[in-house]
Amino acid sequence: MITLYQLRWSHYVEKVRWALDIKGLAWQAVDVVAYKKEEMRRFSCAQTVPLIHDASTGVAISDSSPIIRYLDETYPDRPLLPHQPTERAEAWQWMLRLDSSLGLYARRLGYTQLIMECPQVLPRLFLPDVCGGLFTRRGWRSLAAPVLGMLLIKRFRFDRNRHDRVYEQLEALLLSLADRLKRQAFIVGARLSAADITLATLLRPLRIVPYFSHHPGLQSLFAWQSRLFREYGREPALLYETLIEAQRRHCGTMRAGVGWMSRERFAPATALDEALTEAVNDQHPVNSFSLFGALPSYVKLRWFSGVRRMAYAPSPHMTHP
């Protein structure tokens, strides 16, 4: 039995769940309290989510791509990485490159979208069982949401999205991937690999970011993702997706117009650039002083982000409740 320590909504965790299911391995999930992670402290590996503990080998390992490589090497049936060495190396580089770019950018912009439109979702993601679910109740959610929003801003620096040109870099990367997948069915080789699982899962948070989910040049990419979700029985929508869509239907608007974006062309990084040996992360330490120093950034992101309200239009490739 493999135990997966997870944050239920994490796109990196979803990547591992999908890999475990494809390989047909017996596994169980343990939901982690995000700000404590006490459930994982007995393991000597890095305390990041996802983390798996394989009872049959005694191995504990974290980070989604190393987990998948471990699963493929330990349980070779139903391989997730190509057998041919050149393709295998290329798929591995795509996984690390997407972990270090798409995964980080999508997380930043997905959380940014929640803070701008419905921060009350945050307690339902991070505090569902704390104090018997107290902070998920009406009223208490309104108190907890700004604190969680400020913590996330300091940890992932959403207030620097414009400065870091995250929208521009991500648009260039996704347009290049959409073009690639118009010419071939999979990122590498002739069958589904871990590189495709990585792209499909890490793309998920952008389904709630209208600039990307409604982008004319990216509709084929989201259609490719939705097709894989259907074929492999993945959840059509996670909790945060259904909640923000319900909020938008109720209000009749969404935050979609990113008018300040630079029109300068970006050359997207690909797996053919300088080889990576591990994925890059973007988490930063937070303490009580720095947390409450994030209040101005939270207010600015919440109400003065420069991302304009527009009339609500359903995401073309999302199944709605």
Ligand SMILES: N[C@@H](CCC(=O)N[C@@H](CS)C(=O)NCC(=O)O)C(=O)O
Contents of the next structure:
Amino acid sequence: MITLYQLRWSHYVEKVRWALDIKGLAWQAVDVVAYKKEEMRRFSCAQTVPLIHDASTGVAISDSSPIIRYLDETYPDRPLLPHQPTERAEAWQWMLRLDSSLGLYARRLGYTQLIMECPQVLPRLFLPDVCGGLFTRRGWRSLAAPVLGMLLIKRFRFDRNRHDRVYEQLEALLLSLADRLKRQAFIVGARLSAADITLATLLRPLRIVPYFSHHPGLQSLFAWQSRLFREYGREPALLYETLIEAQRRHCGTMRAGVGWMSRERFAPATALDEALTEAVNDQHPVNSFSLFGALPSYVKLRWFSGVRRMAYAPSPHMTHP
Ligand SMILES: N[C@@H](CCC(=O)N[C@@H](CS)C(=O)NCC(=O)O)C(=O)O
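Now show the form predicted in complex with this ligand, given that the preceding structure was the form predicted on its own.
Every chain and every other molecule in the complex is listed next, the one we just looked at coming first.
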């Protein structure tokens, strides 16, 4: 039996859940408390989720791509990485590249969107069981939301989205991936591989970011993702998607107009062709002192981010409850 330590809504975790299901392995999930992660402390590997503990080998390993490689090497049936060496190396590089770019940027913009439109969702994600669910209740929710928002800003630097050109870098990457997937059904080779699972799952948070989910040049990419979700029985919408959608329908608007984006195509500064040996992450340490220093950034992001409110339009590829 494999135990998967998870935050339910994490896109890196979703990638591993999908891999475990394809391989047909017996697994169980343990939901961790994000800011303590006590459940995982006994393992010596990096304390990020996903983390798996395989009781039959005694191995504990974190980081989604190495987890998938471990699963393939230990349980060779129903391989997730291509067998052919060149394709295998190519798929592996795509996984690391997407973990280090798309995964990080999509997380930043997904949380940014929640903070801009409905921060009360954050306690429902992070604190569902703390104090018997107190912080998910109306009133308490509104108190907990800004604190969580500030914590996340410090952890992932959403206040630097514009400075770091996150929208620009992502747009350039996704347009090139959309072009690639118009020419071929899968990122590498002739069948689904872990590279496709990586792309489809790490794209998930952008389904709530209208700049991308409604982008005319990216509709084929979201259609590709939705088709894979359907074919492989993945969840059509995670909790945060359903909640933000409900909020948008209720108020008839969404934050969609990224004021500073120009129509010119952006050339990313960093070469994506450099070979990677491991995935890069972007978490920064937070302490209570630095946390409250994030209040001005929270206020700015929530109300003056430069992302304009526009009339709500359902995203074409979202399944509506
Ligand atoms: N490259 C890692 C990224 C893992 C990661 O950053 N996980 C986040 C959840 S999305 C996490 O552990 N967050 C807890 C924290 O920030 O302390 C992977 O592919 O697994």
